[in-house]
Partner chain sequence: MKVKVISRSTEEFTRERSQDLQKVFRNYDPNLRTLEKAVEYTRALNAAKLEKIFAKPFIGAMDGHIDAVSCMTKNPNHLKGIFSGSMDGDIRLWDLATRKTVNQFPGHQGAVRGLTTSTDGDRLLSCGTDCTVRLWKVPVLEMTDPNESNEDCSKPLAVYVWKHAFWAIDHQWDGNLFATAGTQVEIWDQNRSEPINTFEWGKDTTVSVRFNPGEPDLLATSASDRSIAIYDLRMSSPARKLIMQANEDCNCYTYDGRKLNEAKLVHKDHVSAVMDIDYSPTGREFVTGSYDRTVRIFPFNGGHSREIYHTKRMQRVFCVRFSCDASYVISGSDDTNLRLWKAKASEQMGVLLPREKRKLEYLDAVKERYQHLTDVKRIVRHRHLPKPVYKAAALRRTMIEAENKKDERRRAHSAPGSIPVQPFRKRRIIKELE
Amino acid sequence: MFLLFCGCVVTKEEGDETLALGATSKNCEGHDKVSAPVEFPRDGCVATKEEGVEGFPRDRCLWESSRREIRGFSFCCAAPCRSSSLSHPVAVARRQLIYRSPFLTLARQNGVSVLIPCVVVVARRLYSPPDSGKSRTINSNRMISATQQKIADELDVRARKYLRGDGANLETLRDKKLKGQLVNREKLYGQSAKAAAKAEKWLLPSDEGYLEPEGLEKTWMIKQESIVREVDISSFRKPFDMILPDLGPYKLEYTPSGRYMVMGGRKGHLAMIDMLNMNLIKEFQVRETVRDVVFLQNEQFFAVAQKKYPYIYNWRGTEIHCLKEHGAALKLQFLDKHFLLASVNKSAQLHYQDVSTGVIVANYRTGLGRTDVMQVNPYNAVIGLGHSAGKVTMWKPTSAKPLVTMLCHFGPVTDIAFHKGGHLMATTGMDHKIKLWDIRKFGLLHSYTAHAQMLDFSQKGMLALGNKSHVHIWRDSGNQDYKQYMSHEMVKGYQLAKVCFRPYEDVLGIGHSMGLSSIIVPGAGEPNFDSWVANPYETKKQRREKEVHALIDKLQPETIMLEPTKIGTLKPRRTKANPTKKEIQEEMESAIDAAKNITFKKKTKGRNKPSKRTKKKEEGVFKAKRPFLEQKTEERPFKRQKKEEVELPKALQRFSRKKAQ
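Hey, can I get that sequence as one chain, in the form predicted alone?
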C-alpha cells in the first residue's frame, strides 16, 4: 500500500512500524509507482484510492484530525499543511529527490526544481500483519520505545528550567480544600513547563552563533572587518558608525524587543531610531544637559534626565511631564513589571514614581554620598547602587534602609551589571578589579585584574567592558569563569560613554564622545523571541493590547524582594509555640522536684551540718524557680506610676489643665 499526500509519495512495506511522510525514508526516494489519485477541489488534497483506502474530504482531512484510522494505522499530524499551493501533476509525476527536511521537500521534475511543503505524519501500527515475523515486530517496538524514552528524558531536562522553583510541601497542610487547590496548581505548573520544553525543542528554529577559531587562532584576534565579510545581508547592515562630533558623548537605550533605540547627547541632542529599518523617527534639541535616557513601558514614551529635572517625552518629541520631585537626576531606571521609574539625584536621594498613576511611591536618602551608578536586577526588580566608598547597596521601595550592603572594592565603584538570571552580579572599581558575585550567598566567585568604566550583560551571558576607547567582550568558559572572547578598538581619542547589548540581536551598541557605533558580537543575543514577551514586529493593535494587559497585570511595590519565589508559598509552621500557663506551672514544679531530690556528698565533720544542707536545697529550689518568675514579670503589662500632684501657685493655676469632672 502506498499513500500520496500533499505531493509526497510514501510506501508501506510489511514489517515497517513507523512511517514519516516527507521524512528521510528510502521508500520515498525515486518511487515511480503511483496509483490514480483522488482529487478533492474543495481543499486541494490528494490521496490514493486502493483496496480499502478512501480519500478524505475537507471535514475529515488527515491533517485536520488529531487521530484517524486507515486499515490498521493511526495517523497523527505534527505540522499544518498548505496543499492548496501544490500542483497535482507534480504530485503524480515521477520526481528526482534533491533535498528533504521534515517540513520541505525539494525535487526535480522535467528539469525544473519544485519546492513542496509537506505534513509530517507519523503512522503507528495498531496490529501486526499476519504474514510479518514476530521477532522483527518486537525489535521495531524496542527501537521505538528507546527513542521515545530518549526524547522524554531530554524534555525532562529542558522542563527543569521552566519550573517555578520547588513544589510546596503539602503534607503538613490540614485544610483539604486549600490542599486540593494547591495540588491542581502544582499540576498546571508542571504541564506548562513541559509545554514550554516541547516548544523549545520542536518550534524554536535557531541556535545562537559563535566564533570558532582554527588551530592557534584566538577569537579575540578576529576583527570586525573579517566578521562583516562573512555574515548574511541582513547582518551586514547592523554594524555602523554614526559620527556626531559636536553634541556628544552619547548615552543610548534599546526597547525590550530590540527594535527601537533612543540616544541622548550630553549637550541636549535627542533622537529615536527604528533599528529594523534604520529609519530616523524623531530628532530634536532640548538645549540643556542630558545625563541619561531610558524607555518606559514601550517605544511611545521615554524619560530623559536633564539639567534640573527628569522629563518624559513621547515618540513625536512632545514634552508630556516634568518630574520636579526627583530633582537633578543623574541616573534613571524603569521597572517594567511594576511601572516604576527609579532615579538617583545629586543629593543621593533614591526616588520611585509610578508612571501609571503619577504617585511618588518612595523617597529615601542613601546616606553614602553622591553616586551615578545604578542598575536594576531583571530577576527581582531590586535596585543596585554603587558608592564611592566601594560599597554596593540593594534597595526596594518598601524599605527605608538597604536590603544588602556589600563591600565590593577598596575604592569607588564605577559600574555594576546584573545577569539575566539574576544570580550573578559584576562590579568594577577604581582599584582596577573586576569581580563576579553570587547574589544568592553574597559571595565572591572570581576576581580579575583589569580596569573598566562600564559593564553590560547580554541575553546569553556575555559581559561587555568599556574603558576609554577599548571595548572587550568576555564569555563564560565554564563554572562562571569568564575569559576574553572579542575585542574592539575605537578610533584613538574616542571616549566611551556607554556600552549596551541589543536584545535578540548579536549586536553591541557603543556610545562615545564622537557619536554612536555598533559592532557584531556572534552569540550575544537570544536567537528566538517570544511574541508574548517582546515582539519586534508587533502591530499597533498588538501594542495597545499588550499595554492594557501590562497595566492589568501590574505588580505592586510590595512584591519586590530579594527572593521573589517566596511569593505565593505557604508560611512555614512555627516550631515552638508559646506555652500555656498550665504547661509553665507543670514545668516549674518538675524543676523544683528535681532540685529537692538532689543528693549531696558527705563531707568532713563540721561541713555536713543539716542546716547547711537545707540551705543548699533552698538555693537550688530558688535557682530552679528563678527563670519562670522572670518570665512572668516580663509578660506583665507595665503600669504607669501615678505622678504626685503638686499644688501650683495661684498665679500659675489658671494655666494648668482642669480635671474632667
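Cool, the form predicted alone is there; where's the form predicted together with its partner chain?
Nothing else is written out below except the one chain.
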C-alpha cells in the first residue's frame, strides 16, 4: 500500500531529522533553514533518507516520520492521518491531493520563508494491514502510477514552454556522428526545460492574482471600492486618483520593471514618480505642448515629444539633448535592447536614432499620412504604425519599405497593441471595431463591435480598452476569444489620454484630462520578476551594472526582423532549382500580357501617332519575350552534350562529334 505525503522539509523539534523527505534541517524553531527542492522520483518510491535510519524496520521509521510531520505541521491532510491512524491510506492520499494548494499558503502564513518548496514524497509500504490481499496492493499501485503520471504530465506541459519550439528532425540525418551529438544536445535541452519547469512549479515566490465571482456576481460588476476593501494593506495603497485639472490630458509610461512612472501633461507638465513608495522624484514645466513621454534604457533618462522637437531629460529634469532631426514628433517609442529611439513626426516620417552613439540609424517617409499611432512589438522589436486609411504597417530600421501592410479597418486606426508573446495584435479604429490579429499569418482572429480609443496588453495578456471616460478590461476566455473581465467608470467628463498596465503589478495606470488614476486589475501582471531582466527593487549598483551589460549586449539594427528566431538558422533549401517548361510558358505569357496592357502617356505632337504607339507596344512585347527565348537557345546544346557524355570519356568527345557530323 502506498501513501502520499505532501509536506515541507521543516520539522519542529530541534535536531530532528526529517525522514522520508530527502532533506534535513536543524534548528527549525525559527524556520530559517530551508532545504533545496527535492527531486521527484521517476519510479515512485523516493525517500532518499529512508535507508538512512538504522535500527528501525522500514514501516516503523516511516510511520515515525509521518507522525513528526503531523506534529510539525497541522495542515489539512494531517488530521485524517492522525485520527484514522492510517487505516485508510487511500483516502489520505486523496485528501492530500485535494489540499495540496492550500498547504502552500498555509506554510507561508506560518511565517516560513516563501522559498520553501512543496515536496511530494511517496513512501512505499508504509502500513499494510494483515488482511490486505494482493489485489489491493495492485490497485493502490495503479493509483500511485496514475497520480505520478499526472504530475509528470503537468511538468511536461510546463516544460513545453521552455523548450522553445520543436527539436530538430534527426531521422533524416545520415551523418551518424552528427546525429549522436545532436541527440545529446536535444537531451540536454529537455533536461534544462524540465528543470525550469520544476523551478516554476515549486520555487516561484509569488502567485498570480485572481478575481472570482461568487453566486450570481459577475466580474465586470465588481467595483473598485469593493476590491479595495478586500485586498491587503500594501495593495490598498495602489489605486489612487491624482487630480491635476490645469495641465492635462496626461500621457504616462512605466519603466520595464514597473517601479518608476513618468507622466507628461499636454500643456507642459512633466513629472517622475517612484511608484514603490510614491515619491515624487522630479516635477517641472516645459511650457510647451507635450505629446508623448517615454523612458530610455533606465529611469535616469526619458524622452519627451514637445511642440517642435523631442527632447531628452535626465531624472533631475535637466535637458540633455534636443533631437532636432526628428522634427515635431507625435509619438515616441524606445527599443531597449537596441538603444533605438523611434519617433513618427507630423510629416509622417519615421526616425530611428541610436541613443548610445547619437547616430540617426534610419529615416523613412511612411507616405501614408499623419499618424500618432505607433507601437513596438516586444517580441521582435518591429514597429507597427496605424494609419488614417485603416492600414497598419510594420517597419524595421533596415528597410525603407514597410515589411507588412495590412488593411485592418474601414476608417482611421486609433490604436494598436501587441501581446507579449508576439503572435497577437489588437487594433481599434474609428469604424467601431476592435480586431484581434494573428501576426504569424497576418489573419483576423476575432472582430468585436465596440469603441475604443486606446488599447494596451498586460503581461498576462489582458487587454485594456479606453474610451472617453470608460475603461474596460478584456480577458482571454480560451481560444483567444476576448471577453469582458472588468470595467471602470471615471467621473463623467474626464477624457482618457492613455491606459497603461504597470509591469509586475496588478495595476492599470490611466492618464486623463483631469490628472492620473490607477485601478486594480487582479491577474493582469506577471507575479514573479527576474532580477536579471527587470528588478523593481534594483539598487544603484545593480542599475549601473545592468546598464553596462545592456550596452555590451546592444543589438545591431539588423537583428530586427519579423521572425527573430531565424537568426543563426539555415536558409531553407530551395526544393525546385529549375522551373518546368509549363511554368516558363506561363511566366512568358503573363509577361507578354503585362507588356500589352501598358498604357502610354499622351506625348507631344508627332510622337503620339497611332502607328508609333503600336510600334512601341510591339517593341515592349518583344522585350518581354526575349529573355525567355534566349533561355531556350541556351539550354538546347547543353542537353545534347549531356547525352553524349554518358557514352564516351570526356577527352574523346571532340573526336566523336566530328565523326558524327
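Positions refer to the first chain, counted from 1. Between two forms, the rigid core is the largest collection of C-alphas that superpose within 1.5 Å. Just so we're clear, the structure is a prediction, and the values are computed from it rather than from any experiment.
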item: Yes/no, Leu188 Cα shift of 2 Å or more between the two forms with rigid core fixed; value: yes
item: Threshold 2 Å Cα movement between the two forms at Lys198, rigid core reference; value: yes
item: Rigid-core frame, C-alpha of Thr172, shift of 2 angstroms or more between the two forms; value: yes
